[in-house]
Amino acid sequence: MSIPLVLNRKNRILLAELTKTDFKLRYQGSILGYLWALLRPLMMFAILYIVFAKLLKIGSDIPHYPVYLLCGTTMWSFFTECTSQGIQAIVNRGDLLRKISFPKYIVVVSATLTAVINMLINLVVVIIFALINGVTPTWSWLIAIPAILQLYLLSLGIAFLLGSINVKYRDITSIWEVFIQALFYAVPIIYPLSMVASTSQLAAKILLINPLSQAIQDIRFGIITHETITTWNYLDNIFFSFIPVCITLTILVIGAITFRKKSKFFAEEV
């Protein structure tokens, strides 16, 4: 089985149903239902925003700080949303597999593509928020998109190496959730980058290298300040602005060529 870049038409009906299905399940039960897509990023903006903002005053040097940190957490919200779900799709869907013949990989892409939706939900705040928060709207806006993508294209790199492992062996559902925890540390979303670069620059390049941390500062140059630290305006060596692509990339085609190595076993282990 091999992952298309095209669906065909029968493929794409699926995915789209299997979309909303999951969709639809993520919030069933659920007093306040679709409202949770919004609240869970807002609240954890409010928390971290009300201690490291207000109590610890960190960002006071970052024009528009409230929304920068607000665009931090609705792009990890949707990362760790989206690799999350996408590890556990095929185990999720098991009972699916083994009844109906489809390509596999339609399952991990309709778990991530909920993702996509509470992000796109979630990035309409982050806009209204910045526009009340004086943010001018400009054409660097659109340097969100191909950010954005980029982060798609690695989280679903991640959900498709790791979920095809995560299928016989269930302990990478849990080692990921830890991994994530440390790595939300590890990641400029709680602080400016700039106050990493103040102390060693070589720290602040390893950390912008990442193509997480990358794709998180491209949004927020793009969309709030251009005072951010971005890999074309602070590495010295405009190339290495190309190795979190190409470490996106990269992730991305051996996630989906384990992905298709291991799906021939996925009805027998799942």
Second form
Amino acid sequence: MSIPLVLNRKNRILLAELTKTDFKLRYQGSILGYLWALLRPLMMFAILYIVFAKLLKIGSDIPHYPVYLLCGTTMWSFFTECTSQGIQAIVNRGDLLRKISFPKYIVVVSATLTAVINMLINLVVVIIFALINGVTPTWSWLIAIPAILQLYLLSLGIAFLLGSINVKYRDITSIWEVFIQALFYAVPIIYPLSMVASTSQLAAKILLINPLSQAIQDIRFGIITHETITTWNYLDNIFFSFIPVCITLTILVIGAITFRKKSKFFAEEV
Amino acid sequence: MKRPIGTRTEVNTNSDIAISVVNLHKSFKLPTEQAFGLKQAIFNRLRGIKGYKEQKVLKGLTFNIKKGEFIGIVGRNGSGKSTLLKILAGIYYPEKGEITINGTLVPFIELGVGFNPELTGRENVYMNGALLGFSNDEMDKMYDDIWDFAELKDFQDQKLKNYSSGMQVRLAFSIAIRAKGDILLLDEVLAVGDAAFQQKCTDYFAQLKNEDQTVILVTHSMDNVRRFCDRAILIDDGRIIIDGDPSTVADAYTKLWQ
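Could the form predicted together with its partner chain be shown next, to go alongside the form predicted alone?
Full complex below, order starting with the chain above.
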């Protein structure tokens, strides 16, 4: 069997055009248009900032806390958008699948690429806010690159895995929506991990094993402050830091294999 | 789930056979009750109910198509014509049997695949072109020709939802005929449109025939079968009834009702 992940010319053209169309359609008919890609996460950030940082006074011990929070919500939005769009991609593009033959993963990747574009725009905002807030640029900003890549691969793996089940059992969409709400509180975004650590170190370590927490903490460590708790400066054994990375790769591989196996039947089942 | 054991291979050789199909079978699982959703699936599993019934659509088709042949495939609704075409196109997998495609194949299962009503005519042209494998540069070059041929130049920046259905078909057709491949699959795409459009379709067929293009045309129009096809295949209930001379097939097709 040939490896389907080869992006030949025809597939590249298709991927680019589908991504462009997805992005255009997302903000179709709204007055502010593409600005919403910026406004939505900023508004979510404003709400969280007022409730948690101002009213509940969380995070006063962390330097540059507002940017720290914004960075977390940006990456979280990226993850939720990537997964929920990716999971529904096959069903949403059912009309194409039934009428032309092309590698099905293109549809999933194009749906997640829209989320990548949104995230990159927002990352620029995070960096501008960080600079305004007095964060000095250093080489450690580069740590964010592999961490963001890992976050993307994790989302892609989930999208492949759940997306291929979602074709037959549409319940997955609803289940994932609820699950992701619960997951939000299990990832240190609105609360700093140091707050958990001051009550229970074990709980903090368990939360950190989650690849989502690990990736977001790594990004914060890189861009915002070295006082961020990360797997490599907090877990007892350096080998434990590989667990989240292994989880990510396992999900990606299982997702890709499942998707490949089921994709033959998509045209008939969707 | 039973694993498919049929194969579909694409090759590129000098052999004069464009498509070879050997003992092709295909069946679909049709849900007997509301079997979509996790709850029903679990219930059915527990009660030992399959939750679907197997519908055999193709029951062993064997035929060859030579390069340069214009083949008509005819048959009643539900006889398996479209399923056959979709398997040839690689959209459905073959359940049993061997298919060999020699050369590049361009399928038109429907005109205007990927057309989105919220996008402008211009954007839709590029999208549809990408689905046919054309890059932006290639589309730029043929862009004006597409609109001239469709006679819709004044509408190119309107959203597609403001087009009438006839205009949409004209635009889609105008893009589709740019596609170049060794084998063309046409599935009743041309059963719509007004007299002027029908004339354009007829001209297009004549042009394909002149160019000795390999074409597989699924149609209900016996006029087209008689006029353009070198050979025709009549399919009924998933089996080939006649494979041969177009006028014999056209007569047999008409007799299916009598």
